[in-house]
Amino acid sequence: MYKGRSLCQKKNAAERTREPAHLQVENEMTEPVNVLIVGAGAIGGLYGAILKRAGARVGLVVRSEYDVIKSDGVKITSPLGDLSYQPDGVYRSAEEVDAAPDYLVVTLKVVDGIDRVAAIKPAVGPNTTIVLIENGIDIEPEIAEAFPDNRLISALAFVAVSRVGPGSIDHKAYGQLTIGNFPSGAGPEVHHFAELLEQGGVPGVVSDRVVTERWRKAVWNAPFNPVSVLAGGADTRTMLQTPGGEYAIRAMMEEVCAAAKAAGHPLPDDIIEMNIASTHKMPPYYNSMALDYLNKRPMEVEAILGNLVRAAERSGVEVPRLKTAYALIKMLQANLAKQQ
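The form predicted alone - chain by itself:
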């Protein structure tokens, strides 16, 4: 079941002795934990900073911002303070990495045209734990099938963070990472990674039902992301304060909850109220899909919305508002493609 707890309490010494050596905390090791992050945008850059603060050796695989980050590092403004850091290694591709990491963290967008397996395969070693910090439903099977012998952690970021320029990130609020093994369970590598997050300054929450947690996050993502795009790139405050906006968001959230229940992942009765209340408290925030739309980048339509609609169809659950939003955003994509 979902444990819903932060790992601020350290495991006792007896527990630690049962962990593989490469999973013990840095101050009990002769070498720091080696982390490679593939996809150093807002999410990858931020959690790279958190892991760096925890004492890990952090390398980044970047493409378009390689020269800036290689020269100046990653600049991050945050409620936690100045999180700016110089990575221990900056690479154009995973093929340049000379040693397989303990943790390979994937923060790539799940969009057409990005082959996640090919992007990480050269750096995956037999003892590498793969961590997916990515949006969406049903985004793990492709990686699990490609690397059946590697431990796989699925992670959900509850954070307001944006890339504001080359190598520059604005962390506005939150930061909790909920993690667990895919498809279920929570092994020592999960607990250790959560502990690193705690040491770096953000909550690491362990769940042994991480697929349920993906549905939990979809309650926010599936309405807010596509609506922001269909509203022309709206921020959260505009969506909730426009007359009828909160009603529309709530109705879509209700459909996500119905689909989750039918798929075997019932969610708490108060989850909609909690999501609406927390969003009202946030500063105006442009979610990832809104930013991709405004910057003419590929959007995670299938991962965030399409996969959910198809899951509902498989379960025989009617989700008319979500299906309408999906159809409209696909029309928008088709129209944008004509203009290119």
Contents of the next structure:
There are 2 protein chains.
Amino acid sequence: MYKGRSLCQKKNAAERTREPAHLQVENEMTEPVNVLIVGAGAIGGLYGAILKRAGARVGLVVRSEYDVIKSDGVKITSPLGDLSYQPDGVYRSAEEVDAAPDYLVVTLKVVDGIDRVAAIKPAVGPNTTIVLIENGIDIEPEIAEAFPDNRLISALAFVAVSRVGPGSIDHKAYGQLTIGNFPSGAGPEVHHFAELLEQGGVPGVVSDRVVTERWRKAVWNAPFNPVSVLAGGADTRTMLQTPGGEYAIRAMMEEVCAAAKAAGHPLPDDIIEMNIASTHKMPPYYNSMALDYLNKRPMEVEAILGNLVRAAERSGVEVPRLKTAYALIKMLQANLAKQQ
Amino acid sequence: MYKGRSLCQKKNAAERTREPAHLQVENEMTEPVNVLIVGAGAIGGLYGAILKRAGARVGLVVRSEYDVIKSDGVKITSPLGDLSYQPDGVYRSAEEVDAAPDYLVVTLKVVDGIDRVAAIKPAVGPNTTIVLIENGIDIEPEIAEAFPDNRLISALAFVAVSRVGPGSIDHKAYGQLTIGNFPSGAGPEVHHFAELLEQGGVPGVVSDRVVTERWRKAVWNAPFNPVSVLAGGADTRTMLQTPGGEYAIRAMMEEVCAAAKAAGHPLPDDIIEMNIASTHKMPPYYNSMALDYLNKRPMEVEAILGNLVRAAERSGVEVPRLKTAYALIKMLQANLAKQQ
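And the form predicted together with a further copy of the same chain, for comparison with the form predicted alone?
Following is the full complex, with the preceding chain placed first.
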């Protein structure tokens, strides 16, 4: 695991020349790092606490939980201890934020009906690094295109955390973020952000091929998430123990690997075995899309499956099972919408 | 359409020599044909009425609706007029039947938990012709193996009929049965049964390749039925109008055609176009499996999809989309069973 070095440390001239001008200015700041988290929820609330522990000033843009967080802060139980905190600013929208943050962390769900660009634009300054802690494949281009002059960090969370009530979060286990620049590389801001995470108590793993990491995670996510929903909101054990279930999941994982390879992200040969074996070892588990479905919340269908199917088609790779699952889940969404 | 000739007519010696001995005896009967329908419901109740109109004696084996049918008979509204009738016998099980029928018509659902062989065995005599009016592929072998010495008619219903209350049936449209011997051919009993249907007011279409007819029907049924369920109980319009939906259905239909061909039942080249076009023309329609799912009744998953997938595998034909849909629907069933 790479341990980032704080950018607040003195640097030699050679290192400086590799950094953009605005980052050099930032390096010389003595004030705390300013972080704004847009789309709090369980993930945003938790990483706000982590960054606060690292000494950052942390503001939250929250909508439905504004009142409770404004008055009582964020309550978090965690294996790391009591992570509850009062944010340094609580806002109903990014328009209320007066100073552009150093890091703008996006934890919005990637679903139809949420305009991520519009949600963050008022708070993005010229020196703001945008950090996407979001699920899926190809979720970065929309942001990269809207903010071509900003540094962009793509982050994958490996964490068990859930919202247990208004402003109240239960961090159950893990917490690692794997981070890198989009589409590749790992600039100083990536290492700096990783150091903040480490200081805050969770692993910050730097990868200069974060898109490959997204494909690696998709091997599990792209089959299990939609399949759980199509099976009526099934847990992992139900899916794997049904006759034909494990075979179907494996066959879909093979399609993900073929699509990943064609997109320039070859994955290890044993990745399917590893995923299946570890899932067998887990207690029965409801994934994020299953929980969204069972709780009648919007599902991240495009981020988790649709973008992947389209990437495969651009590469000329056949993914008949994933494409079928995608069509089925789109029909399910259409049917659910009709019933409302 | 072939119009069967009644077996009650005098036959010449040449014809007689091609018929089994017990059929010759039957030919000389002057008494009405005896029909027993096992598993009444909408289909059984309706064809009981049709056969009664043709002059047959019709007994029904019914379970949940025994009392109401015993006292009030079967009520049927139909474009053919009022088809309501009092059966010549109403039984709780085949064990109560005293004389083996000429035709034992099976309209039981083909689902786990219904033992069709046990349900009919007590009423099957040496001269009984068994008629299966049931959905699906490969639903005959179990019966053929259990009753190797009985003639077996396989029948496909093209009918819009539904149960509207205890002992009460609404026949909306159509009514044709396509019938033939299993696995192929069309003996005199097939023609005789077709004639009874015609006399009763519905088309009786004789086919000497009824298994091919089953594959033909599967082109629609095997995709649309499970897809409707996986989409949460969707109607045909929702399925076809969802982006990617028609494509997925067509791709699954292609797999059915490939499996049919490999099983020795090549289908016309334009069959997919015809099915898609006619479905677009229908009003939004909930198919039988969708209705079973929405009403929490057992679904004919094996008859409609599982047997087809297994037939494809026996032939070495890849049906990735159908196999995925089959695994998904088995997981859904497992998940539903878990919730009970």
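Here the rigid core means the biggest group of C-alpha atoms that line up within 1.5 Å when the two forms are laid on top of each other. Just so we're clear, the structure is a prediction, and the values are computed from it rather than from any experiment. Positions refer to the first chain, counted from 1.
Chemist: Would you kindly determine whether residue 291 and residue 247 are assigned to the same rigid part between the two forms?
Modeler: For residue 291 and residue 247, the answer is yes, because the two are assigned to one rigid part.
Chemist: For this two-part rigid motion, what is the smaller part's turn angle between the two forms, in degrees?
Modeler: Between the forms, the smaller part turns 14 degrees against the larger.
Chemist: Would you mind giving the Cα movement of residue 239 between the two forms in Å, after fitting on the rigid core?
Modeler: Here residue 239 registers a C-alpha shift of 3.6 Å.
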